[in-house]
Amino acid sequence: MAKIKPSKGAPYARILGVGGYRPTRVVPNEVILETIDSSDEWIRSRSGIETRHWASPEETVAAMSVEASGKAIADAGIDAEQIGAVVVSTVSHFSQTPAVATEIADRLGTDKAAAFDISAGCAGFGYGLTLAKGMIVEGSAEYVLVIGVERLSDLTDLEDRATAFLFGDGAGAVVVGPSKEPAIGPTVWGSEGDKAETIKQTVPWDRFRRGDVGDLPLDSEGNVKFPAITQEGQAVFRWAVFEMAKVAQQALDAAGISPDDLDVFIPHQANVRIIDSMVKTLKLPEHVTVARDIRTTGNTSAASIPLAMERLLATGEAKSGDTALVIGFGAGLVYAATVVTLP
């Protein structure tokens, strides 16, 4: 019986560089209030959001990803040709095939890198980071580009008072490469499919195409509304606050550190109240820097963690070598948490 040659990857993996891209248009709450009966004070108190970015027609999922990735590659100090795989997490690339990752890999100038998309909602960055770590340790790639990117303005029902103010657009990217010491901890991840109805797309693409209206939401002219994201806010809030704090603690335990050892906490930017509640439940010390990028960026789903990471490093609120806990959670319901050393 022939023996398969063992893989020769790196002993460990780490994030080497990070980059972000936010669309040029900044949308204040006043614009959202044109289509829903609410107030700026209500939106801020409920979510913490003051502004968000919405993409122009030219700021496509691919275009934003290329911009963010170029910054991450430069920050990592490598050339695009060295990228062995491109992993893109998104729910807002509307072409079913081919994967947008292939276009991004080509536009960046990689040397025929493996490229694929994943759909894991707001936990997508954590899923992609875990896959990248595995590729590097296994030896199938030396450097992996992980991108979280969304144009959620395309999937927002501006007449839905519960969600119209939540979502924004943008792209965040990291380069993951070899390390001589552990710099990405074990991932605690999973799914709770029995709660899938709490965050979902309102209309499946095939049903929208057939015009099978049934009980589907209609606009003022009687047409089926374009598919949008809907959620049961209270159910999601309770799940995120109570269950995800447990997952975050499990990630700390798996990495062998305590809250006192943390420098930075970068949760998915879903809601400031969720973030603050998790900080309280985890009993994070005052010295821990907490990302609250949602205030000016909104909820960008898979892009939210790398965008928040990039901003903390750019502003000096976090620094290279800091120990950070990252956790993403959302539609599925899915989640992923790990401890990383910042690039």
Contents of the next structure:
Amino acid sequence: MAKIKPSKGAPYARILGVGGYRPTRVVPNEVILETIDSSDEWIRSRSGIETRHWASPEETVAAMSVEASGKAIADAGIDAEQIGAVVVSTVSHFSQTPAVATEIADRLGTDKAAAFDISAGCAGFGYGLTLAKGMIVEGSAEYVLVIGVERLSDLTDLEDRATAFLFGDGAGAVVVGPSKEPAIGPTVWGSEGDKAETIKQTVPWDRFRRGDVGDLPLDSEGNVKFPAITQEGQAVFRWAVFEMAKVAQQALDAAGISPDDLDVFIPHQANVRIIDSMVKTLKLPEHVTVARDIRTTGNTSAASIPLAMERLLATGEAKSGDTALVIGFGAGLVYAATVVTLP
Amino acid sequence: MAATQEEIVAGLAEIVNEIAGIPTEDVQLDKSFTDDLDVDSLSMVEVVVAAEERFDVKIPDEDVKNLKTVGDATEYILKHQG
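Please supply the corresponding structure for the form predicted in complex with the partner chain (the preceding block corresponds to the form predicted alone).
In what comes next, the whole complex appears, and the chain from above leads the way.
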């Protein structure tokens, strides 16, 4: 039997740079209240959200990704040609094929980097990071760009008072590269497809193709409602707080990190109530900095963790070399948690 | 040993006090979690999870919406506790 040469990778991987892009338009709760019967106070108390960003037609999934990635590449101190793979996590790029990752890889000036999209909802960043780490340690890429990007305003039912205020748009990117020391811990991840109904798209796209829309809900102007993300609030809250706290603890244990060793906690920015309750359930010490970027960014699904990471580093609330626990969780249901050294 | 109605109300009062900051003496059988005790739909999930642990009972998501008052929750726990 012929002998195949093994691939040779780096001993470990780390996040080398992070970048974010938030759309120019800032949308306060007052705008949301034009289409739902609610109040600023109610929205803030249920979600912590004060403002979110909504993308303009020009701020496409690709355009926002290129902006965020450019910053991450500069932050990492590498050139785009050195990137071996581009992994994009999104659920709101509305052209199914080709993958938006290829356009992004091209516009960034990579040298024919491998490029593909993944669909892992709000856990997408952790899924992408895990793939990146594997590629680097296995040797199929030296540097990998991981992007979380969403235009969730396109998947929001503005007349649904339970979700209209929740979602935002934006892109977050990290460059992952070789490391002499472990700087990304073991990933604790998984899926619970039996809970698929708790967060989902209201209607599959092919219903529109078939014109099979007669029984679908109409908006206030009498048009068939476009598909949107819907969720069962209480069920999701229970799962996110109590089940995900267990997963977060497992990720700490797997990395051999005690809560006292932890500097920063960056959970998916789904809802400030989930974040606060998770912190309480995990009994995180006072000194741990907790990301609450949700207040001015809303829930941006796969983009939320890198966006929050970028902001904590930019404001000085966290610093390079800090040890951070990151956990993403959402539609699927899917989840991914790991401990990382901040770039 | 199964908890009595009195013990359940006292336990729920402690839980509601911890989560919503309402004085324990205000937590009475006829009180509505949402209208009287400042427990909104998300805090209610925290109350339910704490009650599950304390009284060794499972309260599925689909049953939570029926627990409008402290009396509803007490009755549910009395009936289902392990």
